[in-house]
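Take a look at this single chain, the form predicted on its own, given in structure tokens.
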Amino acid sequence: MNIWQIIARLLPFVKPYKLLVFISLVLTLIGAVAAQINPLVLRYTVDTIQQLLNEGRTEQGSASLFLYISAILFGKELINIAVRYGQSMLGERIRVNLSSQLSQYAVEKILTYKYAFFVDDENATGKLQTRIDRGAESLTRFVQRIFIDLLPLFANAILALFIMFHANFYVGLIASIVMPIYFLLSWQQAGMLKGVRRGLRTLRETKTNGLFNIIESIIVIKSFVREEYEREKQARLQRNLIDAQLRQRKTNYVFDALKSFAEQVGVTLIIILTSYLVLDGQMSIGSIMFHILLFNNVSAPIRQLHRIYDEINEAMTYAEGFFEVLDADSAIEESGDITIENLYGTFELKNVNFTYPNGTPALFDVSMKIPHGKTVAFVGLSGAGKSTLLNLLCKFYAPTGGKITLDGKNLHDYDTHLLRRKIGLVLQKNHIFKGSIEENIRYGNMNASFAEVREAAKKAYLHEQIEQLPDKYETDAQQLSGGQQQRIAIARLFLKDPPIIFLDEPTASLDAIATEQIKNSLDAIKADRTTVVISHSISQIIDSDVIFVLKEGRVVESGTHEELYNNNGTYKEIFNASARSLNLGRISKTLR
């Protein structure tokens, strides 16, 4: 992205603050005019003193001269203080509001994206956070540099250059030659650093994501004693980051030296030319300092330009990543316009195929019917496609082939939010938000009363355990055990009370007694609801009305438990393996 493209993208965000920007520009003009007072005052002072010396009136004229120039300089400084204060306050206000607006817009945008966007490796948590945070920060700094820093510099330089041309064309010409040289060097510098900055952005994203992975996987790292391996992996990333930063610093040093040399050439030429003109009688002595100070007003902004230009280019690099997130229109979750409130709950899949966005095929020619009010189980070894089917039924993904209908209508045509409000989903690993137990359970129904939250906790056999905690329902939910967190997820299901229920290993983290209790509660809530169960536990699937057996992405058998067992097929192999793993022979002898 170039500067103009970024400005065009930022205009809608800056537009609400156009009055503040206008006031800032007025202050910029005032500040640019005030910056030219020193050269004028110095020329006047030197020439007046020279005149007083020539006329022998040093005592009579010096007092009034000193009072006069003191009043002007102090007045100018008061104006500068007011201008800088106004620009700082306006700039800070624009910066804070714009940063908040950009970050909030990014959050609102990614919330509209489909599930597949977030499981893509390129959008891992650390990388996504770096793009949004650094992008919003860099773009905010970009606006501040353009309107608060860069415009005053240009206004100051252009006004000083205009005065130089007005005073003497040739002196102004020398000053103006330095500017394009400086810009050319800055342009080449930016071009050489563009690839380096992109590399730095990628390295920083990878480093941040690596830190997230360490924190999330710390128990695995420590259990396998892989601290040294992870340390070296992060150290390698850090070394690559240092190398890239040093390359950037080296390039900056070379170009900064060239720009400094160009500036000194300009100063030398102006001193030589003005001295010659003074000796030739075309200028007064005060004009020497006058033109040198004016040239300083031209070159000082240009000296600072490389720093600002460097930051602007860095902002442009991070802006690309930020706007890549905002421009992922293909990731926006599609939604139909069917808004039927009372869903019957009959699903039918016809020749469904599915391949993940990374190219991994998962389902092949799957056909099945999930009747209303029945409990259907998906059985199969890991990787058979069971959870993928649930993702399709929830519209987290769309099938790449075939058709899924709900109550006879294409699932794709349903309003996505309405559909998910009618589905209760309990996973093997459910996310618990930072907050109290009450807040986490209420996530199932944000309008539920505390009494309803407590009733849901009772159905999930969690209420008694909560009452034993010091802060009861105000306890931080993330401090609970894995089994207790799983019960919170089940309590959410009871609170939501949906007509369609999907259960993916709902009791995987619970002990035997809790599993039995939850099974009884789930059996009660299943009544007159469409229920799909995925479980490796025999007790969870054996009573299902229909069992679909999946193998390598295909449905290979379907029927009741008795029918499938008598078929002597894949289901019987899985069932017998489960029975052996539970040591049912020994258990049955004990129960006799």
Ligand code: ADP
Contents of the next structure:
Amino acid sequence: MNIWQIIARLLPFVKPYKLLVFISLVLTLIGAVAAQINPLVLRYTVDTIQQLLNEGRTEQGSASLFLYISAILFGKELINIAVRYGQSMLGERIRVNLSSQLSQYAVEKILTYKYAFFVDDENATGKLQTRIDRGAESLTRFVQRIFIDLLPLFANAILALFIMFHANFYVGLIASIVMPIYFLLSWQQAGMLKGVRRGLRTLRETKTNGLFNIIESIIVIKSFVREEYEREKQARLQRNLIDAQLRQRKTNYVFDALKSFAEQVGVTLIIILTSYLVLDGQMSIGSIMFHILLFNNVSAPIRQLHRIYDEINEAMTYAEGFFEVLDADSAIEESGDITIENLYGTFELKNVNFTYPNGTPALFDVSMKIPHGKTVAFVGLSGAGKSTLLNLLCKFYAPTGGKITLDGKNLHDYDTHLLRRKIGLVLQKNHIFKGSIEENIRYGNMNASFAEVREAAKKAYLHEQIEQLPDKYETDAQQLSGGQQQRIAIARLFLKDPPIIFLDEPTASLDAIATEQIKNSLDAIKADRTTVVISHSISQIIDSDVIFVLKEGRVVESGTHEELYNNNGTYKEIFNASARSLNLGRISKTLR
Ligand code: ADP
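The form predicted together with adenosine-5'-diphosphate, contrasted with the form predicted on its own above:
Below, the chain from earlier opens the complete complex, with every other chain and molecule after it.
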């Protein structure tokens, strides 16, 4: 992206503040004019003094001169203060508004993206967040730089140059000849710093991550006695960081010196030329200072050029990533327009094939019927495709071949949001948001009263435990144990009260007591609903109305527990292995 493309993309976001921008531009112009007053006043002062000296000084003449220039200079300074105040306030207002608009827009946009977008490696949580945060931040800084630094400085410089040319063409010419040299040097400096800065940034990120990793894995580090190794790894990073920082300093030092020299050459040439013109009688003596001060106005912005250039470059790098996230229109979730009035809840899959967007094939020619009001189980080894099937049923992905219908109509044609309102999904680990237990349960139904939240917690065997906590329902939900968090997920399900329920190993990470209680609550909610269960625990699937056995993405068997067991196939193998792993022999002896 180049600078114009960025500006074009930002325009819609800046548009609501066009009045602010306009006022800011007017202030810029006033500021630029005010900046030229010093040289003008100085020339006037010197020339008047010269005149007074030549004509014989009068008390009245010098008094009125002092009064006159004091009034102008103070007046100018007051205007200057007002202009700068106005500019920074306006700039800040534009910046803050723009920043919040960009972030909000990004959030709104990615919320419309489909699940697959977030699963993509490119969009891993950290990466996506960095792209959005950095993008919004550097774009905002870009706008701020333009309004607060670039425009005022350049308006100032152009006006000063214009006045110089107007006063004397040759002096103006000298002032403008120095500019390309300056530009060239700044450009080179920014170019060299770009590499160094990028390296520095990566090193800093690695260092932060390094510390984070140490804290995160401290137990492994300590148990393997790897303190020394980690220490050395960090020390190496620090050394590289120091090297890079010094390199940056050196580059800056060399270029700053070169630019300072070029500026000095400019000043010297102007002094020589103006002195010559004064001696030649073509200029008044006040013009020497006049031109030097004007030249200072011309070179001041260019002195900052490399910094501005650098930041604009950075903005361009991040802007690209930012707008890429915003432009991922192909990631927008598709939705049909079939609304759901009386959902019956029968799914049918016909010859469904599915390959993940990254090319991993996961399902082959899957056909099955998940009848309304029944409980269906998916059984199979890890990686067989069970969760993938649920993903398709939730419309997180569309099948790459074949067809899925719900109550006879293509799943693809249903309104996605309405469909998901009818589905309750409980996973092995469910996200608990930062907030109280009450808020977390209410996620299942935002309009639920507190009494309803409590009722749901009771059904999920959670209420009594909550009552024992000092802050009860106000307790921070993220502090709860894994089992309790899982119960929150189930309480959400009770509150949502959906006609279709998908359970993906809901008790896999729980202890025996929790598993039993949660199984009881799930058994209660399953009645009269279309339910799909994935579980490695035989007890959870044995009562299902139909069991589908998956192997390497295909359905290899289906039927009730008894039918499948007598089939002597994959199901029996899994069942027997599961029973052996439980050491059923010993258990039954104990129980006898
Ligand atoms: P199960 O639930 O039976 O353990 P999955 O449905 O999770 O199996 O996985 C089936 C296959 O799909 C596996 O080969 C797995 O590696 C692959 N897979 C699962 N999720 C993704 C994904 N998001 N992207 C690419 N491949 C995936």
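Please read these numbers as outputs of a predicted model, since none were measured by experiment. Residue numbers count along the first chain shown, from 1. By rigid core we mean the largest C-alpha set that fits within 1.5 Å across both forms.
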| item | value |
| --- | --- |
| Large Cα move at residue 407 between the two forms, threshold 2 Å, rigid core | no |
| Residue 247 C-alpha moves between the two forms by 2 Å or more, core aligned | yes |
| After fitting the core, residue 263 CA displacement of 2 Å or more between the two forms | yes |
| Following rigid core superposition, Cα shift of residue 181 between the two forms in Å | 4.2 |
